[in-house]
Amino acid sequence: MSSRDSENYIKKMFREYYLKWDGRPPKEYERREYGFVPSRKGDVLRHVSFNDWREMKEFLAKNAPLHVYYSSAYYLQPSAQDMESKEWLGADLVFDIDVDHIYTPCKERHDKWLCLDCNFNGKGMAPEACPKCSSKRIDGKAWFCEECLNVAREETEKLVEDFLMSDFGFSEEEVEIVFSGRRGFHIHVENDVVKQLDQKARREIVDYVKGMGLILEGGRKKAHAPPLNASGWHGRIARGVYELLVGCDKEGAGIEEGTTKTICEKLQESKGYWLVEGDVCRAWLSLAKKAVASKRCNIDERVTIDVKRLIRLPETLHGGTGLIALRIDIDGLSGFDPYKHAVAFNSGEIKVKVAEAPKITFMGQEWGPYLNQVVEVPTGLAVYLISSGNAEVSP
């Protein structure tokens, strides 16, 4: 069958989902701008607002868009057609953790890319430009495996628990975690203090979370090292150094056994800052740099700095996967499985022709690998494969 048949099938399935949709509105929803991508053509309908949430439900049921977005910003006139006329009132603090931008070894197994100009191709993370012809027209095929998921979850837990709650003092009620619908998570902070922060202030938050511009106190011969229970980045570095020395990376740390023992004992015993000198100081500074790299949080800084960002509306479908952008409690993050918990279509089967797909565990069962095969799969998996451009509906 044609790609038009597949697009019609996805539209039909999305409409079925939105006819029953009962998504919770975001805070002050009437002050937000909304945007929609109606079809695969990529056209964007934006500058839309709703004074009654029932209007949003009716819009989604009638139009079944592939993507639904809302603004992190609050406006006096959210439906105004130019940004200045909207009259900005403030914005939530938003973070995006996307495995697309984080290197994981598993990408060498399941991700591929192709230069659309010279057909040069490769495996793993897609480059910004083709290494052969320098073209930036790169088409990538990305998948989300358990290893990708673990990295995304770890980064999200690090951001929420270590930075937002521990360092910045936000409460669990002020922080919302949402599966992006594809390969990561969005974290929303709704708080009156952050609402008025400008781009410069948000850049400072980004730099802090990413560990940018940290100055490691002391010189190469003498420094003061923090204790394990120190607050902020000082304690984070101390714990990172300790983990490097006592964990599986000890040999890779390149530190002599005597120096390792000295630093570990001092970290275990010290209640305050302690002096490191000579060879121990040089070792400490080297380890501290590695600790910063391991403790920093990998976020997409553009999302956080942008005070007028459109981001995916929770509980709507992702047009590139057919999965739900699901809200997740921090306690439920460790057990979250998008291929089980974010599947919108849980009944029925359908035949599809799969161009290519690696082995995937979906709804608790293993499927694939497939290469130019017609197979009968669960509806949820069919929607996922078709939406991601890896399959078409088969007669």
Given for the second form:
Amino acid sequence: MSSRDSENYIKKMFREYYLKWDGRPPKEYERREYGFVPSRKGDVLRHVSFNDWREMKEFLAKNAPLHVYYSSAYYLQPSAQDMESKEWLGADLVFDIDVDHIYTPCKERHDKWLCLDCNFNGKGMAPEACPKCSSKRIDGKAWFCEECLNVAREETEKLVEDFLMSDFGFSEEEVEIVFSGRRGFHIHVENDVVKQLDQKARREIVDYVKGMGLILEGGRKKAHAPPLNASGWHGRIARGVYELLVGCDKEGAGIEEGTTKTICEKLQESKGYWLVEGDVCRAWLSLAKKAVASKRCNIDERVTIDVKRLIRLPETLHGGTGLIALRIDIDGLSGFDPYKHAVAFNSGEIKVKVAEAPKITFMGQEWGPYLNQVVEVPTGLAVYLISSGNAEVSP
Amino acid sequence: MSFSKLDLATYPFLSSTARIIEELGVSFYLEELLSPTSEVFLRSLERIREAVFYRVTTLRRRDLDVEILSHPVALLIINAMEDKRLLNIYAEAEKNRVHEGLIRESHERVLLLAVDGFGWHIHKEGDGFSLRFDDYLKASTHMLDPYWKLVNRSVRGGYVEVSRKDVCRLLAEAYRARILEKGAKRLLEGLPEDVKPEVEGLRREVDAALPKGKAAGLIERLEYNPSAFPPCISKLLQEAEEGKNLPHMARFTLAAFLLTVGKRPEEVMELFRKMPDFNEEKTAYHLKHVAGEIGSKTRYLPPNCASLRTLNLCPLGDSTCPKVKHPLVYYARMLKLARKRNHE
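The block above covers the form predicted alone; next, return the form predicted together with the partner chain.
Whole complex next, starting from this chain.
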């Protein structure tokens, strides 16, 4: 069977999904620009807008695109062909947490990459450019395992609870968490406070969340250490240091016991800033640096700074996985399993020829690993393997 | 809350004064105000002179009506002169004057001024204030001192802790930004004929008093000397010469820097030719854009240090080059140093 059959099969399944689609529109949907990727080789169809959400549903049912995007921005003329005449009115604040950009040790086990120019290849996280010939044409085979998912979930929780809700004061209703459809989460903040923020202001928010440009006060001999309940990064650092010292990660300290005890006691007692001096100061500063590294949030800054970006529309399918970009409650995040909750096709089984796939837990059951073999798998897994380019439909 | 005439004259950002400025654009009084004998017109010219010669404007208490109107009229005149540098200097001088007033105000008055003038979400908190983060960011993002970076601030529940001193500075900055924003739009079709000689006279005075714009002057004096390049540019240049694939913003930074310090687009093109995904047509298009030959016709400068840090293009990371906010300033200083050494 050819890849054309596979493409037709995916198209058929996507159409089936979109015929019954009833996705909730984003806020002020008629002010947004939409973009679509109709097929694997097709260009992005941009500058589309809808005055009635029913038109969107009809469009999706008719065209069954591989990817559906919408602008985080609001425009006066969302369908204008060039950015100038669209007339920007504001934009949501958007964050992207993508394991593609975060190092995880499990990638050494399940990710591979190949340079399309010189065929040089390796395991683990794909480099930006080939180390041998510097080509940027790198083809990566990436998987999203339990460990990757945990990292993405942790980063998302940190962002939403510690930063967006606690520091920036957004309510649960204003923050929307969406599974990206592949290896991470998108976090959308829709409210009037963030709408008018320019790129400079958004860059400041990025730097805040990433802990960039943070000044650790004090010199080598003397410093003022914040109490555990301080707000902003100061409190975050104090709590981070405390966690390092009392947690199982004691080697993270590499600091002698007496000093550890002093800092711990001081942190427990202090209501206000306290003075650290001499050896304790040196230890404090090195611990503070580690605390920053553990408390910072690993977001892709480009997505947040760009106020005219297109981002995947919630509840549509990801063309590279066939999974749904599902909206998730903050409470539901810890129990979220993309290979269970974001699966669009739940009935039946189908035969596919799998080129290569690691062991994967799909709908609560283990499948694989596979290497060049024809197997019968649940429809959802078949769509996943075909969409990600790891399998073809088999007669 | 009502403010006195003195308040309106002192703080032109207050909503009542701001309304006067808004209305002036279409007012039929304008002709009367913009005439060679009008007291308001004369005071406006003086205000601009104060800005140019003393870098701070003054407050005349003698006739507060004239004083209140002279600020918007000064802005109209500067706008008609189409001199961006003069607008910057005027905004800065007004900021300085307003700041001097603000620091003498009580907590309560500062609060009232912030709410009426800029609609800030602000309340008293301990010895200082809490200011909503979006208001804080709008007023603080162009201040480059790390002191103002949000990451170094106490932030909780959407509010940023600020001292009274901070609020005065932020208000003055917000006022400056408002003047620049107003002044960037075209306010008048042109000045009445009979005031033109006066304004031309002012222009000559201003030109004589002000050295060429810092950046423009700086760029003219730059020569090509790679040994004086800042570390970020040296690193990018080296990587480009090694034929490494650079991300888009890295290429932009390098191109904008090299074009600014006197390289021709063809020469930069040769450098980029070594990159594995080199595309002659695309590169030529981008370079022409950066050089200001096509598109918006703006000649692009490389990003400043803060942006380079965010883009991960600053090889020094969190530590910085001493007292430098822009790679071109670093370069200019190193050139000066090199010249001095050659002399000795």
